[in-house]
Every structure is written in structure tokens, then in C-alpha cells.
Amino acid sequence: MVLGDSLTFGLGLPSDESYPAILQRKLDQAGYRYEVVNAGVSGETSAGGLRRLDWALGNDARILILALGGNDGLRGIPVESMKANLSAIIDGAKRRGAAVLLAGMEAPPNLGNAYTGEFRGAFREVAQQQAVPLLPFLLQGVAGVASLNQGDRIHPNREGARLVAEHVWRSLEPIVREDAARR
């Protein structure tokens, strides 16, 4: 299950060109029997994750991918406001037996300097509370590079979420790894 907003959602791709649809294809090519469900939502916050979470992670949700967060840093929510929703929805997660990966993501320049530093700390100190692994920045190599981003700046484009999905494969490989073992 990857639990996200309009990045994970695709916005502006084709469904199967999803950062989620590209790792249910590494799944499938490693021989791992998985089902990917892209719980992308466009415009959603930490809030709204942790208000369809019952719903997102059904009853069988294995692993759960925590990509929540950007729109909260473009709101200018407040920080802790943010690390609490986080962390409601991974002990959400962990009840219900599921192993989390926790993706960070980076505010805006133009919130200040204290409100980006606190927000890019915010996910490890959730990471590091909760005990869960955590990819540091979901866009990493992608944000802020014009060639693998739509026209709006935000999205990755085909490339940007080919290398959005090598980039959360390394964090989430070991994960299912360790999950298959234990079937």
C-alpha cells in the first residue's frame, strides 16, 4: 500500500506510469507476490492520510509506504501537527501488523529557513520514534531537475517517477525481503 498525494497518485501520467506501477513491475520481476494499491490521493495532507487509513490499508496491507507530507509543508502546517498524523498512521500501520517505510519530504524555500529545517527534521524524528525505516526525500535527484519534472515544476514526469520508484525500491527491497521470509 503507498499512501501518498498527487506524486504518488501520478498526476499528469498515465496509471500505469505511477511510481507505484513501476514497483509493482520490480515486484513482479523479482518473483515477489505482491499487490501494489496506489493510495494516492492529489491535495492530500497527513490529515487526510490518517483519516482514510482504516480504509487504505483494508485488511490485508502487508507494507505500508508513508508518502504523506508534501502538501502539508506547501499549507504551511504546522510542524507538529504533521509528526502527530505521521505517527497516528503508523501505529495505525503497525496494529494491524503492517511494516511501514516512511518517505520524507522536503517545505518549500519560501516558508523560512526555521519552518523547512523543523519540517525536513520532523520525518526523522518520526522515523527514529517509531522505529521505522525512512527514505530521507521521496524526490531525491528528481525535484528541481526540469528535464524529469511536468511543466508545473512538482510532478515528475515518465523519467522523474522511473527514478522516484529505483529510488524507493532500495528502501523497500530489504523490507519485502525480510516480509516474504516470514510468510
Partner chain sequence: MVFVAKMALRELRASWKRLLFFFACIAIGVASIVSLRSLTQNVRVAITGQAKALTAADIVISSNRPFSSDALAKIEQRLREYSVTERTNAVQTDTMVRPATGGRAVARMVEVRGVEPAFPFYGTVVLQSGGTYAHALLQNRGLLVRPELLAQLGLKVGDALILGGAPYTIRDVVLVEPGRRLGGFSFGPPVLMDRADLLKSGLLSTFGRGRYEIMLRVPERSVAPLLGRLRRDFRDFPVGARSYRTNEDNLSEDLMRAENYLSLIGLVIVVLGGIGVSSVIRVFVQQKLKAVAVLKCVGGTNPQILAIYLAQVIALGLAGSAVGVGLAGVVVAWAPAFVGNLPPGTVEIQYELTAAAVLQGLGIGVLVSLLFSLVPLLQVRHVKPSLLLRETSVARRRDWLEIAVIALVVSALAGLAIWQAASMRVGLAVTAGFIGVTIVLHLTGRLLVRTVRPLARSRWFPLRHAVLRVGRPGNQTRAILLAVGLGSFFMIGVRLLQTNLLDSFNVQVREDGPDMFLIDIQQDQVDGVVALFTSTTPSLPPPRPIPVLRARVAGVRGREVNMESYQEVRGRGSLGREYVITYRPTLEDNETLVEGDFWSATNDGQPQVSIEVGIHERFRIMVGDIMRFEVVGRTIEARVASIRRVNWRDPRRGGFMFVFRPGTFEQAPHAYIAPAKGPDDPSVRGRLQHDLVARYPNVSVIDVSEILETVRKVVRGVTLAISVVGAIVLFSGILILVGSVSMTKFQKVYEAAIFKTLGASTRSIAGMIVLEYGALGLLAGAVGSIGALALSWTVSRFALDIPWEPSPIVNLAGIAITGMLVCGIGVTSSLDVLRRKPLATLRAE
Contents of the next structure:
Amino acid sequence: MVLGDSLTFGLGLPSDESYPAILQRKLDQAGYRYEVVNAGVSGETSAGGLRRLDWALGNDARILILALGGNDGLRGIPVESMKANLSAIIDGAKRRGAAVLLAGMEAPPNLGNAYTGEFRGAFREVAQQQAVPLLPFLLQGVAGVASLNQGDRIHPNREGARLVAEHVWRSLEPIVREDAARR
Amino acid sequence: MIRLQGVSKTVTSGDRPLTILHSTDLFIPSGQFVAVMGPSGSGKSTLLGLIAGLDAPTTGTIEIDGIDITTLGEDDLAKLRGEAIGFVFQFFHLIPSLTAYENVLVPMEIARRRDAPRRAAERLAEIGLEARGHHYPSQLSGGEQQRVAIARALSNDPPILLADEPTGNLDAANGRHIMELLGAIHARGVTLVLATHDVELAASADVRLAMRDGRILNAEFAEPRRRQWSS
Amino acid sequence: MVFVAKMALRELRASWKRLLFFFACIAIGVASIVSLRSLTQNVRVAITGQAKALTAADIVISSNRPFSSDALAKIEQRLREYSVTERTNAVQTDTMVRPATGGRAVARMVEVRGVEPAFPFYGTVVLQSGGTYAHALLQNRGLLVRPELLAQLGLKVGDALILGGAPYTIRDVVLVEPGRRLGGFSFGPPVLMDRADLLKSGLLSTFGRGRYEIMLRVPERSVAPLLGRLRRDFRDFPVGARSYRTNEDNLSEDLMRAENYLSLIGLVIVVLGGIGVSSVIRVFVQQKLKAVAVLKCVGGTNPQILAIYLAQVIALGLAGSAVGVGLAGVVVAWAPAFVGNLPPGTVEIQYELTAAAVLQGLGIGVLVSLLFSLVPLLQVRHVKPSLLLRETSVARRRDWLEIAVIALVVSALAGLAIWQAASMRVGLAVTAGFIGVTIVLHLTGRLLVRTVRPLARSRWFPLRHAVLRVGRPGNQTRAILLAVGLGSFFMIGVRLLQTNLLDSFNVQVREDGPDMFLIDIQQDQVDGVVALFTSTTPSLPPPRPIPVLRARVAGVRGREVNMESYQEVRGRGSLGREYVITYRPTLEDNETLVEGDFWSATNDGQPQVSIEVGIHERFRIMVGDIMRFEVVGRTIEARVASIRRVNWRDPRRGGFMFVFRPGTFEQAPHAYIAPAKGPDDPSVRGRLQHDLVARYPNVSVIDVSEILETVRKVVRGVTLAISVVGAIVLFSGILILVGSVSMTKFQKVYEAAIFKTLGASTRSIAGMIVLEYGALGLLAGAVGSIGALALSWTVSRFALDIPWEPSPIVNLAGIAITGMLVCGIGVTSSLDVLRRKPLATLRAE
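Could you please show the structure of the form predicted together with its partner chain, as a counterpart to the form predicted on its own just displayed?
What follows is the whole complex; the chain from before opens it.
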């Protein structure tokens, strides 16, 4: 289960080119029998994600990749509010017995160092408090590289999505292995 | 010279044809005074209208000074009327929006005479109305209007003058005045055709034609040159 | 020629009074045309000015990244080619600001724009202090901010604000800022600063998101070619170019519509005037028959006589046009009083007569005088001098010359119509309507005479004689039918159009319409948000939150839609894109059901969806089809239960391509959006927004009140102008009808007097007149009314592009009023005869 925003949804890409779709293929190739559910919704903020957690998660979700916050950053929503929402989402996932991988986001630098610094710190703090693994920046190595993004400079293109999937896979694979061993 | 050969006129009255002038032959030499007599509706006006080219005959030819006017088009006919034929109506028919002077002036202007203004003034003087030239027809008496109409008819010195009951709408005194004017004009050598039912007026004519029901019944020739009105 | 001129003058001297009505028709027509033209040209100049102020430049080249050196070199080259020398750069980005003193919790997002000294090329920056804007205000770390930001942060002019980690001073408050895109989607109020400061702030480092612009001042004739050139140059690059003309928002569309409509009205007024002219000339010729016969008797030829009357027509047309121009001057001088003042910095209109309009007016006045007189005047050719010997009616024959002249007149009118309405379609529609109605009226006249003939044996005197009068040779039946029928055709047509046009405007200027949009309200916050509004503004209707979800269409009838290519998926036309959906039990005011039920009484438990007619047309999806949706991670199959049409011009309730039957998504997680009407007082408004964001940080507010206010003012002015103009049409139309109909009285008066001599009572004569005119009026009104229906439909549909609704009241009222009007005129114009002793009338004749 990937709970995210337009980056997860794969805005501007065919649905089988989004990074969750690529993760699905990787899982299949590696012989794991998991189904990846893309619960990415364009424009979604951490507040929205919290409210649709129950609907999206259902009862049989094993692993939650939490990739929200990007829109909070674009809109300049107070960081405290985002932190509270992320924590609540992780609490909910834990209650249902799902493992969580928190994917960090960066606020665009034009919002000023004060905000971006605080924003970046928020993901670290949440991961520490909740003791969940953290992928420091979902778009690591992709953001800001023209050849990996679409014209709007926000959303990764095919190649960008492939790199994001690689990047997520590196953090996801140990969790999957552990989860599969437990079953 | 006026020559009619086999001239007839048929009009449509309601749904059926009505012949208002039966086939007529007539010859009027230049300088003659012809009176056409008969009751109202006998065809006098029709005959005069045909001679003046105001109307087209149903059959026959009409020659004015050797020209067959039945072959002429509307505009050529108008030109001929303007220069060769004067016409005086029972109801004057001055143009109400023009002054007396302008009514006399118009035919000359149409004929493009350079001396039109001077001649118009002369014509008005001849009929004794030089002082009233700036008056509109509605401001003139019937007799005065008819004198202006005569001045207008003569403005281009036509060799032929046709007068349709010119005194029919006037009292006796005014009527006499008009006849004196016409007599003077005839005396200048103008061919004069006068339609009237007044026997006294017709008495001085060279030829008197009697009409009834669209036919010329007889022609009566007067003793030559007896001019009782032009003493 | 001298003779013709002299005769025309002499005639005019005597008969100008009878032609006074002619004069009035032309004067009214020309006055309308000249004032409408001038006003629309004034408005157009103002709108162009405003459009330039909206962009602050002629052309703006923009990119979401700094211009590469290649791109800059290309641009430089093009600017040299088109000899553009004036340019300035600007850059825009979102950032967070907070007061220099106080906690960081009050940080706010703003949309900051950095400009250079040459900014703006067009428009003025209006400051609250009343001072004049100069770039010096921004230098040395100065900021210009919006009043709402001060309210939100509790600051005042002179306070310091931290932006990009450094302190800036608030130098003044901006009320109007040229070049800021109205209605753009932004999460914070605009702030203006020096471009150099913004670039130095470090906010726009490699990953910083900004919008880079090059603004140009370009000679007018080069705007379009340069724009096209640049667009071709950068087709495959993330560089865009727009000109001030690209501002194709709703407002300029409305103004365009209004302008087309007003041109059309000008044309209609002139044609109405022409109908009056034609009636006058018809009667005038009747009265001049004897004079024409005399002229022919003394040698006048047809060309000469025609020339005399045409010269009179031209002289009168010219004089009438001149008076019309004078009238227009008065109207235009009064215009500001009608339209009122618009907010500063928006549209400033200079009201004056334009030379082009005056020349056009004079030309059209004379042309229309000529065109509408020509056919009736041709009748003088058939006048026989024998008329002077015995009374004969002038035979009306159509000969090749007359037919040729009619063809000429019709094509000249069509040309005039196309030119004046500035549209081939409208021009042709008006001309076709004119010809069609004329032919129908002719046939109706004939049919009427034939149909009522049996009634001539009626034993009721007024009816018997009314029928006889209608059918008599030389009657005025056709003249009245034509004038009245064409008059009512145009007047009712204009009314119908006006009703439809104003309806389409009114939708946008409703005072109670929403002026702010709240987005991303979460389910558990809805009640609180609504409560906040009702406690702040108890008098206003509370916001009505609309549930929204995002969904992707996964398939239709088993057809997988995500097999489409990458390009198609990106394009808006694709079914595979993400849609915002909602659910509700009833249709909104701006929706109409095209097919199916919304919703049917039976509910078998399967999810049901209603689709917009556009989706139905583009993808051929029918009622009964099964569509598969992916909604936040679940797949839902829904049956298409109905097709709706959304009126996209009505912004009140938004528009959705897919609306679901309640029952499917209540349990699904979804957010709400809420169009809301906020308080008008800016400080109350600022406080409300502040409270809202403080309490519900994830809720964003988009405030459109200022754009709406500008739109409203302009549309209100335009609406008023249209109503006033509509009234002018009605007034001049009625005037012309009154004139045309009373023109026909001359003959009737005489007859009425004879009837009286023969012992008919005043009452039966009045009854006769009422019957005759009443029947003709009703008949003409009916024909005109039906024609008007067709005209308004055609013009709404094909020229103004507005929805068309029939308004039967206008039609029926039109017919009734026409009937009564004609009847009234008939009786009034015969009043003196009815009252006077018969002999007086007979003698006067």
C-alpha cells in the first residue's frame, strides 16, 4: 500500500509507469507475492491522507509506504500540523499491524531556509519518535534534474519514476523480506 | 400642322373595354384655330391629350409637323411637348410647390434656354402678372392661375397650343380675359385647338368640330378671318 | 444638372414639412449608430488599455526556469528583427514571510514578484497611501504588500517582514498591480519587490521554483507576428509567450458579445429608420403624382424627374444625418452619467465621438435614405401625363429595371448589414430575416384579402366596409403590413435577444454568488468551517460544502482506457486523466437532465453515475453502460444512469463531469470544497481568513472577490448600456411605426368624410377603422413575432454564442402591443375627421 500524492499516483504518466507499478514488477521478479495498491491522490496533503487511511488500508495491508507532505510544502502549511498528521497515520497503520516505511519530502527552497529546514527536520523527528525506517527524500537524485522530470519541474518522467522506484526498493526490500519471513 | 389618321382610343373600364374615341381622321393646318365642342365625356379631352402626346392612341398615327409622334418614346415625346406643344388645362395644374414665376420658368429650364429668367419675366408681364411672380398658386385666384398656366404653356414659343376647357372653371369675367389672351396668341400665328362647350367661345374659331360619344359628328367652317375679340 | 439641383431645392422649400418625418427617421437612425459606434470604440480603446494593464506589457515571454543562454540569444535575435528595444525582466515565486518580531507560528505564504525599474510598461500601480509608484520604493529592501497580508499578520506600513531570511520594510500597500494574472491559482497574497533583491535572496537556487518573465513593449503591428514567431521558436521548450490579447477571460468575451450586439442594434435602428423612410417616400410619391405629370407635360424626362427627387432624398438624408450626429454628441456626453464610475486602475473610458463613427453615420444615413427611397421613387416612371386629363390610378408594374434595382438594394443592404454587424453570419441572418419577413408579409396581405372577401357580405356595416377597404385597389393594406410587420420583427427580435443576453450576463454578476473558494476541507472539519462562517457573517447564506474525490476511469464496457499513449494521457481530452467527482441526490441549478434519471426510484444497490454531455459526446458513452473507476485505491463499477448538461458559464455551483448517486462514497475518505460568499468589509474578511487558517491549517482559501467586483462593475455598465439601447430601439421603432401608419391616413380621411356625408355614424366609422387597423396590426405583429423568434435563435446560437431560451411573454406582448398600437394610431389619426364636419374635410382635399 502506497499512500501518497500526485508523485505516487504518477501524474502525467500511464498508470503502469508510476513508481508503485514498477515496484509491483520488482516484487514479482523477486518472487514475492505481494500486491501493490497505488493509493496516490493528486493534491493530497497529510491531513487528507490521515482521513482516508481506513478506507485505503482495508484489513489486509501488510506494509504502508507513507509518501505524503509534498503538497503541504507547496502550500506552506505549518510544519507542526503536518507532523501531527504523519504521526497519526503511522499510529493507525501500526494498530492494523502494518509495517511502515516513511518517505521524506523536501519543501522547495524558494519558501526560505527557515521553513525548508523545519520541514526537512519534521520527517526525521517523526521517524525517530515512531521508530519507523525513513527514506530521507523520496525524489533523491531526481528532483531538480531536468532530464528526469516533466516540463512542470515537479513530476518525474518515465526515467525519473524508474529511479524513484529503485531508490524506494532499496529501503523497501529489507522490510518485505522481514515481513515475508514472518508469514 | 397636325394630322390624325385612323386614331382611336380604348380604355379598360372595370373589366370590359370602353372605346372613348372612335377611329378619327383629322387635318389641322398651321395657324388655324379649331374649336372642339361637345358635352362632358364626348371625347374632347381625349382628342386633345392624344394630339399633345399626353396619351398614346390605341390605333392610328398622329403627325405633328411631319413627325409621327406615336413612334416616339416617353422621353422624346416629353421633349417634343416641351418645345413644340403648349397645353392649358381646365384645372390649371400649376405645380403647387413652385411660385408663379418658377412655374413659367421650368419648361424653359428643361429646354435649357440660356435666357430663361428674362423670358419668364417677359411672359409674366404679357399676362399682366409681373408683380405676382413670387406668389404660390394657392395665393392666386383661379383666373390668375390660368393666366400663369397659359404663360407656362407658351414659355418655349410652341407653334401649337392646346387648351382643354380653359374657362370651364372660371367666372364669366375671368373667362373673357382668358379668351382674349388666347385670341392674341392665335393672332401671332400659333395653331390653337380649343376644347369647350361654350358656343360663344367657339364662335370665333376657323373650324368648329362637334363631338359626341367619341366621334366627330360634323365640322363647320367659319367665314374667314372674322375676329370679333381682337379689335 | 443645374436644373435638377434648382428644382430639388424649390421642391424642398415647399415640401420639407411633409418630409420632416423622413428627416426624423434618418436623424434617429444615424444618432443611434454614431453614438453606439463611438461608445463601443471608446470602450474598446479602454479595454485594450486594460488588457495591456493586465499584462503590463505587449508581450510577455515566460518560463518556469531561468532562460538558458541559447534561449536568450534566440530572443535577442527576434527582438532585433522586429526592432523591439524596450524590455524588462521579472521573476515570481511563492515563499514564506513572517513578521520580524513575534513567533514563527504566524508565517504566511505569499506570491512575491521581483521587478525592475522599467516595470510596468502599461497600467499603474495604485497605492493605498495615494502616492505615486516608483521603483525607488522597492530599492534598499522595500516591499509593497496587499492589505489582507497586513491584516493576517497584524502589521502596518513601516513594519519589517522577514523574507528569505532577511528583513525587508513594508513601504506601502498595493491596491492594483498591473501584470499580475487575475484569477491565477495562488495560495498567498501578492507581494512586490526589487528583482535584484529577490535573485540575491537565495530562494531561487537550483531547486527553487520560480517563474521567469521577459516583458516587452512592441509596436502594435508587430505584436501578432512576433508572438507567432516566438511561439514557433519555442514550441518544444518550456518557454511560453503571450500578448495582452491573450487575456481571453470571461470578461473580454462578454464585452465582445456586448459589442457585437450593440453593432447589430445600431444596424436594426437604421433599418427601422429605413422602413420609415420607405413609408414616407411611398406617400410622398402619391402626393406628387400630379406635379410629376405636369413636369412630364412641359417636357421633363424620366431621368430628370427621378434625379430631382433623388437629389431631395440625398439632401434630406444628409441634413438628417447631420442632425443625428449632433444628437449622438449629446448622448455620448451623457454616457458617463449612465455607466457610472469604475474602480480606479481598471477601465478608464474616454467618452467622445470618434471621427470614424461620424463619417460612418453620415455615409449610412445618406445610403439608407437612398436605398429605401429608390424603389418607391421608381414609380414616378409610370406616371402618365394623361393623369392631368382624367383621374387614373398609376399602374404598378414590375419591370426589369425595378427588379434590378430591388436586387441592387437588397445586396447593398446585405453588404451594409455585414459591415455594420461586423459579422458575415449576423449580417446575412438579418438580411435573410428582412427578405423572408417581407415576402411572408406580401403573401399574408394577399391571403388576407382573399380570406376576408366573403365577409364583405356581412350585414354589419363596419365589418363590411373594413373588409372592402382592405381589398380595394390602391389600398394601404400592404404598406401597413410591411411597415408594421418589419418594425415588429426587428423590435421583438431585439427584445428577445436582449432577454437572452442579459440572462447570460446576470448569472455572472449575482451579488450573492460565491467570491471565495475553500479547498481541502476534511470531513471532520466541515461543520466547524460552516459554523465559523455563520458566526462571522450571520446575514449571508452559509457555504455549502461539496464532497470531492479524485477518480481515474479504468474502463468502459470492458474497454481498458489506460492503453492510450502517453500523449493522450497528458491531454485534457483523454478519458484516462484524473477527474474530480462528487455525489449528491439532486441536480444543481446550472444542470439540466439530457437523458435518463437523476436518480431513479429503484436502487438495486449497484453504484450509479451521471455523466456530463461532453463525455457522452466525446467518448460515446451511453446510459446503461458500465464504467469502472479507480477511486483512492479501490475499483468501483458504476452504471451510467443519466446524462446531464452543465452550463459552464454559471460559476455558482461548479461543474462535474461525473456525479455519483449518494450511497457509494459516504464511507470513502474524501475532502470537501466550498464556494462561499465572504463579508464585503475587507477587515472582517481578512480576520475571517486569518481565523480559518489558524484553526484549520490544511484548508486553503482562494479569494476571487476583487476579480469578481471588477467583472461585476463592467458587466453592470454593459448591462445598463444594453437596456438603454434596447429602450431606444423600442422608442424609435414605435415612433417610426406611428409615423408610417399615420402616413396612410390621407386617403382614409377623405373616404371617412364621404361616408359621413352619406349618413354613417361616427361610431360605425370608428368601428370600421378599429377593425381594419386592428386586424392588420395583429397580423403584422404575428408575422413579425415569428420572424423575430427565428432571428433571435440564429443570432444567439451562431453569433453571440449564448444559450437561447424562448420567452413567450415577449412574443405575445409584442403581438398584442403591435395590434393595439396600430389600432390606436389609426383611430387617433382619424380623430379630426370623426369630429369635424364632413364638408370641412372634403373642402380641404
